[in-house]
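Take a look at this single chain in structure tokens; it is the form predicted on its own.
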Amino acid sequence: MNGYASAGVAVVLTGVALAVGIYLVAIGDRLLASLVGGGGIGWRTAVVRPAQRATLLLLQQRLTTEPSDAPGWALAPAFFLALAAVALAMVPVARGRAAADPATGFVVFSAAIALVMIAVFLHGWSPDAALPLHGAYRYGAQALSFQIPFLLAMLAAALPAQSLSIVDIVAAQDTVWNVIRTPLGLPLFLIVGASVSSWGPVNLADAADIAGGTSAEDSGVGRLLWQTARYGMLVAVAAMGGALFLGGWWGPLLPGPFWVILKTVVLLLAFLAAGHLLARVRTETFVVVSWAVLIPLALVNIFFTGAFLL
């Protein structure tokens, strides 16, 4: 198979995996919302409801504000979803099996996470309305605060492999998973992952207290695409968390791809549960805790990892 054909297959497989993951998140979110709210909902209804919701949004007339930046408004969710696809493509499903396996996969994934700030800010700025812009500035403060602990948590996971390749990082966990070597790494990574996806207690950009924040003026297909992009990034972060800290394809008896999927689903359930069980934090609280608590904890995590390796 030539290079172009291989690239095409990798793109298709990444797209399929992302689409399936997004649909599973939508189903799980619906089930947990009903469970926490005390309402009853069957599996059949939960499976069909996301498709019904998506169809209604596709058929709904899209409303726009008078002085909006239409190209930017359309580009923001597409860019966000593309970043989720790039991030997911870095996750290997087995030894030698990854949609993309650059020697610097660590850097590519980190860059995708960092660029989310551009997508979110563009989404909030384009409607030229107060509440979306408020949400965009909230996310700007949030992103500047979590980038350092995020990179430090990932760096600790890369130390045992002495490599920036995600495949090498997973391969180095054949005897001991990084969740043991770097005990603070996974919690830090999950906090940042929820922040990147504007999810749960750290959903500051699209929070209810500002009527949906950057999504306050969204409707129709625009709202559907933005929600899809957020779900997609959640899937990518969960998959990478399983690879970096839970051993990726390593596991007894069953084939590697099964373990990758299982670990991704476990982390997705943790994200969804946090979204329905934990209250949203205040913006200033998140910023202060990020700089005063998360960064020191991330440094302690690196020192602990170094001592463990020595």
The other form holds:
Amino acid sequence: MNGYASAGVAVVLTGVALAVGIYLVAIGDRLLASLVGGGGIGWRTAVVRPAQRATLLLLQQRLTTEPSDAPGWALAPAFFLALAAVALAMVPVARGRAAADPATGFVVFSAAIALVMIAVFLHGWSPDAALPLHGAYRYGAQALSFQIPFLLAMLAAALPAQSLSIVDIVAAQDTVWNVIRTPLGLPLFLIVGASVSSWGPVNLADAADIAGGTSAEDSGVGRLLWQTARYGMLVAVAAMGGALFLGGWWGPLLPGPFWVILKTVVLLLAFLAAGHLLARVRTETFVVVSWAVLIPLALVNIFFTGAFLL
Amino acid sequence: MGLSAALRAFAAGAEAPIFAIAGLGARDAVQDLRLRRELRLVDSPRSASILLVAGVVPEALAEAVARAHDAMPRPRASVRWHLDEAAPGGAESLRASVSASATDDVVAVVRRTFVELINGARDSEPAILPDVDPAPWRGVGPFGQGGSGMTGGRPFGRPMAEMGDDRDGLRLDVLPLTVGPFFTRLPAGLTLELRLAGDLVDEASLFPNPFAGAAVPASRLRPALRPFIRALSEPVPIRELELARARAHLRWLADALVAQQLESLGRRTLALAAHMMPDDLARVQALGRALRRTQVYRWSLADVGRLDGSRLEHLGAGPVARAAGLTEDARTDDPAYRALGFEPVVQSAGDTAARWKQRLLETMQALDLAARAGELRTEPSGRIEGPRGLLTLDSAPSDRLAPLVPALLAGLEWSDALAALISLDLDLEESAAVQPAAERTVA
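Since the one above is the form predicted on its own, can you give the form predicted in complex with its partner chain too?
Below is the entire complex, every chain and molecule, led by the chain shown above.
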């Protein structure tokens, strides 16, 4: 039962979902910042400020460095945002329905996550400046380390459905959610999800200690697009996490789409809270833990899922 | 109203993004701006609309200020904030179209400038420095390639990677990089010359203090430093000193937290520091618990930048030394402190995490001392235990810690090197206030 919505519907649906999600992240981040840091702000301010800031960035000059790779610099955020849209389009929105549901949705999503490395590296490399380049290489180390545990965690989620279609994977969770069948899958998925969005404790590429890392030289619309793309990737990952591990559209009483949105929002809140409550992880710690701890754990996770299915 | 004007009016409601440069006397005042919702202090001039130059900025830093100015995207403006109206001082070349005095509400001035800038009532400022290549290209080929020496190994004035020594079995190119003087995570004026092999610091050295050289009158120092300078030569209430110490530690923590990507918690710490009183002990303890829950001691700072007690002996390095197991503390020599039963708090690990914990413990100890001190005053003896260590009439702890920096940072990843450097709490202003008489020149 694989298929696609018509192109127009798919583009509009994905675009609207992405835009709304990105704006909700911007609002939620502000509210949480004032909750944790004090100096409360009102709802009105929290809702209007992101739009004002975006407008300000639109009006600002977009500076470049003299020896920059201009096409690369311009393309990186667009590519990143496109990857977020592709990832989001794979997420089922209601029983048996997704904007795009190819038989290999799982592979498409994983490929989008893997290709983020190209976008981040291009973004850090093209200004030809020390701090962005530093961030780019850090992301290289980070992405190479999380790729294997990430795929193993995803595979464990696909195992019960015996299918690589995301809709089938969600449909197979009608009785038991994957979060129970593959208990380590969701934590692993969330670590990777935050990493690809350069978010919170695992934000190494755009880190504070390198003054914003790959985006240290960004200004104007370039900065706006890059931050938007990061938020967009966070939304896509949260939505996919809800589908793969929290049973997607399944839930009592209320209609499927409501549950999809609710689960996405819950995971987004987890991401936002982690961003304000957890300290930055050292690059070395991240790499060592990925290879030495997360890969074995992800294998154990697959064995556990297999045993559960037997 | 046209669409463009409407958009501009809307954008003017955003927080004004400012890149702030804190000169002498302005560090705390600039830090306090983080508590204001109308502004946003940004990490790079690239994302700022307003350059705020606060306090006294010496001539030696004037060119760097100009470069920060020119790195801002248009529309841009700069605001000069004089904290000492009687003697503004500092580099003559730092012109600014807008200036604010100590009595002005600087936030209102910045907001007004920002709104005018965005809605078009104020022109964007032109570049200060001429737009020329820092090193002209001297190659012979059609694309500027080839030739002997090219631009002396610095194409476009930028350093090229060079071959470095074999460090750990992996021979990497080494990139020379200067961090500072306005690197956002370090105190303004601190400049670090690095040679990076990948993200490892191969060699590091500190530039001399740009604020040193001229005697700094006490009225120009930031208010938080003044009690300690006064205590060198006159009796000062212990309550005042210990409160200033507790605030200084929390102000340091507020900045250090931002480097660990805990900006919100940093803001909470800063709010606490700005209005701290002895009965805030419970809030500091709650902050300590919140800090532990962030895992910062476990996965960010543990085992980073370890300093052995043997390297710190007799340096008077204050919390840094006590975090490494030394009991050195000038307060033990003061009869008033002895009357209060003062005993230095000591830890043994000596790493960056220990220095963080040490400052938090000393904050709590300082609040306890302040609460019990009553009217007790110190006995002036020309030496006093400041928040960063032993302060005497002619030397500050930062001067004695700075020579340790190259060995401390070598071999660390940049993020660890930065965390270790921040944990030393080097204070250029304090050094400038108590330099040896021989090095002083008339201001």
